[in-house]
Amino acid sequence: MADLVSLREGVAELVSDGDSVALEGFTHLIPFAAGHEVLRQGRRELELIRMTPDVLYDQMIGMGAARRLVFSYGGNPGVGSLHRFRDAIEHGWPRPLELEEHSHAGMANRYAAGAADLPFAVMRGYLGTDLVAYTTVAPITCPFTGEQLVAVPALRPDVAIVHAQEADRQGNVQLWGIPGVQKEAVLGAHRSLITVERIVDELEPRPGGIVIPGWVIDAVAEAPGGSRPSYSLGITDRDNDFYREWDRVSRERETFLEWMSRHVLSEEVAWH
């Protein structure tokens, strides 16, 4: 059974300087919450993992957590560049930040594998791309047909965090809505973590809802508006307003640094 922990106690145990750490949740249900609490408690040499990272990844590169990314789309959604990454890359600030890029599939395919325990997954993608010579994949030929693939390697995070909509009170999480790869990394990772929008008695099924059984789970975190300004199905809305002005606020250091002091880094926003 998954314990049922703050937020603070669940980074604390489970996440330690130089992890490599997947915050999934694919355009709802990102969570925001649990990467500020990441840096409040001054995480660094981190590898990032995550589909399409966007602003909480901005975040995190910006203030110098991230010693390499792993990743397949970077992007503020419906806005431009992400700054702070940009910067990264082009000026080595805060940081130098490695690369390793793959396609969605890839990234998919890859956190699939480490679900099912294996070293690989299989697929038709990268050949015929300039992608195969920058990064981590390897020609192999199918035994039966002998058709020319390729093989990309699992991903097993050192931790995953995902955001849900309810956990219940043996630490049984369901999420529903726009799927991800949330169960994927859980299962994948050597330790996990979720937080949610709300803790039930009971979970009551819903149409498309996945859920997560407690004893995959390290550890469940309540955290109310989560994920912020990513939405949750059904709980909370999209802040759109707040992605458009990040293109503003992320686009100078000075800017960047103090608007993160006040919103993130500050107790007062904490979650305890």
The other form holds:
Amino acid sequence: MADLVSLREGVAELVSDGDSVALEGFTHLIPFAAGHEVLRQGRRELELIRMTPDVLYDQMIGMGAARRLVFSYGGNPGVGSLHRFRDAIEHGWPRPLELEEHSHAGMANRYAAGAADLPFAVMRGYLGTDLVAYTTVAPITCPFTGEQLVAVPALRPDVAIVHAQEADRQGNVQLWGIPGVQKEAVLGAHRSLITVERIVDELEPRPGGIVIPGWVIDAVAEAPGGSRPSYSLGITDRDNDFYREWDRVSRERETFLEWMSRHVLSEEVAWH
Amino acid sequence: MALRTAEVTSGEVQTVVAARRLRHARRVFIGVGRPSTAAILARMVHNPELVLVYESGTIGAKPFHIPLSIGDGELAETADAIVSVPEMFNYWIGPGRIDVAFLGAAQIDRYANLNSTVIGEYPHPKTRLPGAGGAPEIASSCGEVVVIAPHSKRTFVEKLDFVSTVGHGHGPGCREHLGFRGAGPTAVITDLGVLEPHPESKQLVLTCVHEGVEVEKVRDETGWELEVVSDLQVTEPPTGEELAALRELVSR
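Condition change, the form predicted alone to the form predicted in complex with the partner chain:
Every component of the complex follows; first up is the chain already shown.
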């Protein structure tokens, strides 16, 4: 059974300097509130893992919290570049960022192997691309047919942090809408924190709902609106204007730092 | 409704041509931007049964608005099915269940290989681009790939800075050698015309220009010696119906 904690307690308990941390959510249910709490607690030297480092990781990278990034697509969806991500890679600001880059299929399979506690996943992919020379993949031959395939190593983050719509008082979590790789990230990680829009007495079954039993989760924290400017289907809407606005805010280092200090780091905006 | 060609932008022509390409497709894989607009337009005008599949896991989405992200709420709310990312790649894309995939790129070469990773050297790039995302496995597995790109020397290059996604590789037999399933790129739709791989050499050749575009202009904007087919076609201009539907869609 998961502990019901405050967001501050959950992050303090589960995330340490130097950890590999996966904050997942594929355009939907992105755990912004939790990522911001990690920044407020001043965690450093993190290995950040995420298929699509969008605005949240742009913020974490721009604040210098990451030494390494494991990812497959680093853009502001539908808008353009992630300027802080680019600045870190192109100019080493505010610090150099080590990269491990994959394709989406590769990352998804790595998470699935982690959830299954297998050492690697087998897939068709990567062949013929220049990525092979710069990332961790290896050729493997099918023992039954002889087909040439590719192996990708399992992802086993120290901590997975995801956001969901609701949890009950035993810490059972339900999420619905686009499920991304959240379940795989939680099952593959050594520790897990799930933030939810609300705590309810009883989970009401939803079409396509995924329930993650509380006994595979370490901590659940209530964080209403905790996925904004991403969204929690049925509860909050995606703030597309914010994603467009981020392009302007993040373009220059100064405006970025000023924005972060006012909207993320300030005690007044902190969760309890 | 009478509309003169002069009023139509090259971007609108590109979108209309891409939508026509989906007239007989059953299932199309799309990202955001022009590909998404073209696919929604195709459902409105040519092919109401067309199944739209987005990387976010939404299968059979029926968006009324053009989505900003591949995971907008409207895609999830209107989808026939919503699946996880591992399921999307392992059960739907990998086995070749999608007929047509629309892809974009920052650079494309004569064999329709794509770069969406870096400009410059990978370890110290001049410009860091978003990365491959789903494209490598989409391009190796889907029935065919249609590339949608702006036509300029910056994009149509002699040599890619980085091969993110294999189109026809080094030429004939390359896809088969790599064990790829689909046919690979069958068309590159630009704001100037349409390029298609030569059936034997697999090199992109110019098969169609949009109305009012000179062949010399297309050659000038291509970073390699572009060949032109002898029976070069001219794009049929957008019809009043296509244009009205497109503009109505964009204004929603």
